[in-house]
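Coming up is one lone chain in structure tokens, specifically the form predicted on its own.
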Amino acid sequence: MLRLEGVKSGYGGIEALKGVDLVVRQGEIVALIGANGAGKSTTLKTISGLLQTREGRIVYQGEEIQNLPPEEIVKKGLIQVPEGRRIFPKFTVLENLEIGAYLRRDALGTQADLRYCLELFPILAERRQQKAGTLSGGEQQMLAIARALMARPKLLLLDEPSLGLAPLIIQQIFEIIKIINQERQMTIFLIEQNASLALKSANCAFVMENGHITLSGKAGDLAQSVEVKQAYLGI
């Protein structure tokens, strides 16, 4: 569904991605793990068009999308939930969800997806008229994911969904990620520092170090790898 071939990208004179190759297959949850500064978020920003691809190709459903404007990439069904959530704090929960569907013209489908999101996240249904900025961190993360779902993504990109959240909320978020994948057959590409949880949730995974992919394979196999255990799982 998505393939990166020799992708280089960065900021100013800094090359953060140094020839990245990876594949996200349709219907899977794919995790990208690594230490802070490894290039994980840069990878998502480059896929989303927020950063220019300096070299290499990004192929999505058979079409090269490197360096397309972000709005064109969104129209193709690649929707990102950014690190730090980036909800609209002065708008209500409902208004945030409606903003997620701003490109859609199918009123019936939009209403059906709104019902689905409010059933998936009952706390958002309770607080639909509440200002988003008054929600807890976990509730804001739920809102950010629900807002992305309102765009009906074909590929959902999640950047550090566990960041800054309590362990119980993190477990809830990851359970919901698996539900979305199963119920909607939605492909999910997940950037996550909590390597243990990411590997438990994903079908396959990639390990990134200093802008390079250093390991890849089935998530369960990587979780048993001595290198991964020592570097990321604290074993």
Given for the second form:
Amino acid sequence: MLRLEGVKSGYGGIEALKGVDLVVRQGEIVALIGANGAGKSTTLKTISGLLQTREGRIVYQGEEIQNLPPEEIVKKGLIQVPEGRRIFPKFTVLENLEIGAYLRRDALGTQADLRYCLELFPILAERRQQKAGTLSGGEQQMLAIARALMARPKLLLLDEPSLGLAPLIIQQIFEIIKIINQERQMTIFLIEQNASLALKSANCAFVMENGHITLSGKAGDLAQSVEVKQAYLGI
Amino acid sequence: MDGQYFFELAFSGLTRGSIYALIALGYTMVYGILGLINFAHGEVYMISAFVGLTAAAICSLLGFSLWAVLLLTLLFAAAYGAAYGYTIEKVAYRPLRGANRLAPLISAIGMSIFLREYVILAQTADFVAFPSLLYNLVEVDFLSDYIGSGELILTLVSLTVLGGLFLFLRYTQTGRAMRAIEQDREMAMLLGVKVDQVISLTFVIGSALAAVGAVLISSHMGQINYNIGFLVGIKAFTAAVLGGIGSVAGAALGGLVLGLVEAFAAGYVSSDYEDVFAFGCLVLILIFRPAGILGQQQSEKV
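Return one more block: the form predicted in complex with the partner chain, after the form predicted on its own shown previously.
The next block holds the full complex; its first chain is the one shown before.
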């Protein structure tokens, strides 16, 4: 569904991605794990068009999408939930969800998805008129995911959904990620520092170090591999 | 100090204030989205007044009714002002996006000087008479002790336009996109908002509002020249800061507060001192509530 081939990108004079190759297959949950500063978030920003692809190709459903403007990429169904949630704090929960459907013109489908999101996250239904800035971190993460769902993604890009959250909330969020993947047949590309968690939920995974992919394979196999165990799982 | 006089002043303040509010919105919306003080905004106001003058003259010559003249003049000036706003953003600010914050500021001042000189050369440096489009439109009985029919129409038109803007910002997807960009531009992009387009639209709307204000107040004052944008611009900017720059409701509130302060100062003290009170009010707000009445206290991130 999505393939990166030798993608290089970065910020100003710094090259953060030094030729990344990876594949996300339809219907799977694919995890990208690695240490802080390995280039995981940069990978996501490059896919969603916030950063220029300096070299290489990004192919999505048979079409090259590198260096398209972000709104064109969103239109194709690649929706990103960025690191740090980035909900709109002055909007109510409901307004946040509605702006998620910004590009959609099918009122009925949007309504249906709104109902779905509120069922998926009952806490958001309870707080729908509350300003999003007053939500707790976990609720904000749920809102960020729900907002992305409102755009009806074909491929959902999640950047560190566990960041700064309590273990119980993290568990809840990962369960929901699995539910979305199964119920909606939504492909999910997940970036995580928390490797053990990511490997438990994902079908396959890539390990990133210093702007390169160093390991890849089935999530279960990677969880057993000596390198990953030592470097990321702390076993 | 009888009640009659008080209400007269209050209505006069409301009239002024609603105009300040209209113009202040242009400052505050642009500031909210770009973090830029658009110094050329007052000049858009001034040019729209000249355009309004031409439009009013043409419409009168064609023999339209008084209402039609007012409406067409407003529409024409708004369209023209909007075109100016759009162009100014495209020429003076867009190429500097991402540059140092000072660069667009200087560009704004340059644009302002350019437009004033342009009007002096293309039109005149003298005052020209502006027709009073607002009078003899309606007979008002019930409020006539307090407010003239012209002021009443002026206030009603500007409050209606303000109300329309609030509804637009609150209930349309585009209005929501504007408020989203204000909060987090990159995130808005990630939801598919075409940020450049929305920024252009912000300038278009702000300038159209300024143009409406220009036609209304010019026909109230009876004369215009190349310099009218300056004082009104400063006043409207004061109103925006007073209310909390970046906040739309704040700009409206700041405009009304400023108008009322001026009217009461002029009425109870002396009209020579109305500006002293207006800016004194700004100084007080800046000392005790630097973010403005409705502004949020921003803590500098270190």
